[in-house]
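The chain below stands alone and is given as structure tokens, in the form predicted on its own.
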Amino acid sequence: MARVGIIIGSDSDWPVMEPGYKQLREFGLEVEVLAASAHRTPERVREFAAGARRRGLEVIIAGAGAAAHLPGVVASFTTLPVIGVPIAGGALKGLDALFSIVQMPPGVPVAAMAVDGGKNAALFALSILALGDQAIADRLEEFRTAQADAVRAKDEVLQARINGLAPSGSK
């Protein structure tokens, strides 16, 4: 069965990322999480990031803030597909994760999201693993469908609301 990490900096990016993986969970993969931080547990983070494709992950989600080295620092122990989450926080609201994890130098690549964007992760990271999965291509067909059927429902309600309340001889 396929699997996603999603690694955080602290438990307070739990809020943010916790979306995405109730999306994975809803898919049926496993996931493993963890909280630490590129800079005050390090060789946590290596050993998370270069033992990942050994406990089968596919694909790693990382979260961070502020400086948001996390993302790149577990990009250059795997060579798994990293996704990176900036999140808000601070004066800068998360631009400054958004360009740090967007920012990364040629041959460690990280691909971002926005910022907050811990769903569009999961999503995301879902695309990565339908390339070799029709099981999970066919769910993700299948949950893009339930979203665009969504939008014409809530289209039709607006345009009945619209209709019953235009003065009468006007569109």
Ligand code: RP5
The other form holds:
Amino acid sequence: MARVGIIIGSDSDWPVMEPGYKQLREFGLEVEVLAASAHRTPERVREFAAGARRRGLEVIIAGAGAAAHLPGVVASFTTLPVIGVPIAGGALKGLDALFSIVQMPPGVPVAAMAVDGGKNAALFALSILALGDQAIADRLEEFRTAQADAVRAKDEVLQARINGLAPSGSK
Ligand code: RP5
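The form predicted in complex with the ligand is what I need now, so please give it after the form predicted on its own.
Then the entire complex follows, led off by the chain already shown.
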């Protein structure tokens, strides 16, 4: 049963959200995915969001561009945590979507990720699930350790390259 739902305003948003989807799948989670627009198919959005908890979802990631009302509209139909991802594109390059998502009025909150932050949305969703799931918490620790190891390995390569370039006699 899917514990995370990803809803996007258009199939054109999928390339931004796919890395997050893959991340969730790597953690062994089933994910419900839907493309539906707050403006073009509002009834479909309502149906998705209003029934989300009943279907077993625990957290929803909502990605949209332009006047991105989708995360807020989803949040208006459910008390599940909603993570909004502003998607770049169009004349304002995601600033419009960022403001639409981050400036929710009091009462119906949405967590706002960076513009095009589909992967972080998945990691944040995993942190929420980890509150009540030790296996996911353990896997998140492993993820962070592997990430740190990768940074250290890149630094070693960088240091070797710098030292190789250093003129003789210099440190
Ligand atoms: C938004 O408008 C969607 O989330 C998408 O980011 C943007 C453009 O949609 P399409 O014209 O590509 O369907 O509602």
